[in-house]
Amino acid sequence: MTEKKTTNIILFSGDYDKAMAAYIIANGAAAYDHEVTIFHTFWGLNALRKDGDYNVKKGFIEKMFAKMMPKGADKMGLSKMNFAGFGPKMIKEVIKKHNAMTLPQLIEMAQVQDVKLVACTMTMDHLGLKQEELLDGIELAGVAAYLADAENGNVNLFI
């Protein structure tokens, strides 16, 4: 019996196109029967945020971060050609035209395929994010948990 292959991805970027790439790779690896973990840290956490307002207690700086950061995968900007928000509208139109999956759909597919989605607790503390602001089913863990997963990983990516 062979050991199951693992794919571990650190999603650091908060850019729509880079997050899409991470989730396309994750879903592909899961389809190939890999155990997949995406560890979301810093701006990558925006992909896990729910859209909407949540009644959570925050300090002044935490409130400022919450206002500046996009609420959810569909609100993230592009890494290139963002053009004050016009770029994401263009790419979403291209995705729709080609009947491809959007980032929120890729995230949902990853959850269906049992991709382990992890939010970095240290970054959540720094940015003032609360678990209630994240999608359902997200695991919370620190860097030690990521390293434990990645230590024997077959594929380890930083996006």
Contents of the next structure:
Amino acid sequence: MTEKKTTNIILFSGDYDKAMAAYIIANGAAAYDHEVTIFHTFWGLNALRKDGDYNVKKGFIEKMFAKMMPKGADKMGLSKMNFAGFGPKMIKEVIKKHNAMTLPQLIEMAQVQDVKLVACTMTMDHLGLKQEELLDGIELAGVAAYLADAENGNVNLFI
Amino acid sequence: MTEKKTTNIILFSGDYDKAMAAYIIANGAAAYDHEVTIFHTFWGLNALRKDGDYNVKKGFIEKMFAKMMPKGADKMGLSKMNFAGFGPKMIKEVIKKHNAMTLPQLIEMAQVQDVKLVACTMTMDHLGLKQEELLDGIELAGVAAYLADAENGNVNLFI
Amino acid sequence: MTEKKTTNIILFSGDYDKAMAAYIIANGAAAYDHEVTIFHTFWGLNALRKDGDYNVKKGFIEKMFAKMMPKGADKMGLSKMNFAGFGPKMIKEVIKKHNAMTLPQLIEMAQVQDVKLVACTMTMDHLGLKQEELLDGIELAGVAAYLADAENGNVNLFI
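The form predicted together with another copy of the chain, contrasted with the form predicted on its own above:
Below is the whole assembly, all chains and molecules, this chain first.
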């Protein structure tokens, strides 16, 4: 019996295009029969936020962060040529035209393919995010768990 | 017989400085006798564009992208301190002063050293880029090809 | 006797938040008994600058760079939501509230844990930085030294 290869991606970025790249690689690796983990930290956590308001108690700064950060994958901006939101519209137009997958669809596909989606506990704590504000099926873990996966990983990327 | 070590770089960024870093590592690794691949995806593809106009049929959005994205390595901006194009001038001045290599020269050197330069087919397709708009000697491939290289790679980086 | 696992991080970015991520991973890996190296190149070198003025002879462009680039970890901006310096204040407020470590403290902890902090000689040379402008205990090395570490590395990241 040979062990499965593994792909471990740290998604630090909160950009729509970078998150797309992370999820395209993750879905590709899962189709390629890798065990795949995406560890969402810092701004990357925004990809996992659900839309809507949650009755979660937050302090002043936590409220500011909650307000200023995009609520979920569909609201994220681009790393380049964002043009106050016009860039993402163009990208989404292109995706539609080519019958390709949007970021929310890529995330859903990753969940169907059993890609392990992890939210960084330290970031959750610092930004005052609660599990009920995230998509269903997200695991919570810290840097030690990431390292335990990555130290035996085949493809380790920081995005 | 021992197998060659391999370095696999995903160049996602369209920034002059990040592309320089990618190509400096790639050229170093090639000199170090690694098999080296740079997989250019998203904005990283701009580093491989040729200057000039090509008689390629494009739709409206594809024309917009073609117009707004830098045509080739020499036209790319910086990730930091771009200052509307003044930053790149400073960097190029520094490079000249130190007799170091510009990005186009680093790309040429990589080709001489047999670094495999790959353009992501999905990005080509989405942005409406055709092979004749790219430098000579570029391979086209998708994420599966990248993973096949990277899963046995020694140094895997996302830039 | 088993060999130690190794983590090799290239810190290219000059952003406070990205440098924090690099140092959190590095400190985690060191606690996890990895041999850890952070190779600071391009803007990442700013994290190692000391505050204050040094009597170092610089040319015109070198002076411009020295002036425009942040002098040390505490002066760096954010990759997202920098808001002309307001973002970093919010982050530092959050760090304080949670009794977490600031970037300068994370760097100090890394040094205590024997994380090898390397400054890229080429960048030093190009930007006209001298060793006396950096924190104590920084090694100088080039891309070949990085590759010698990374080609046998377990966790290789470009940040």
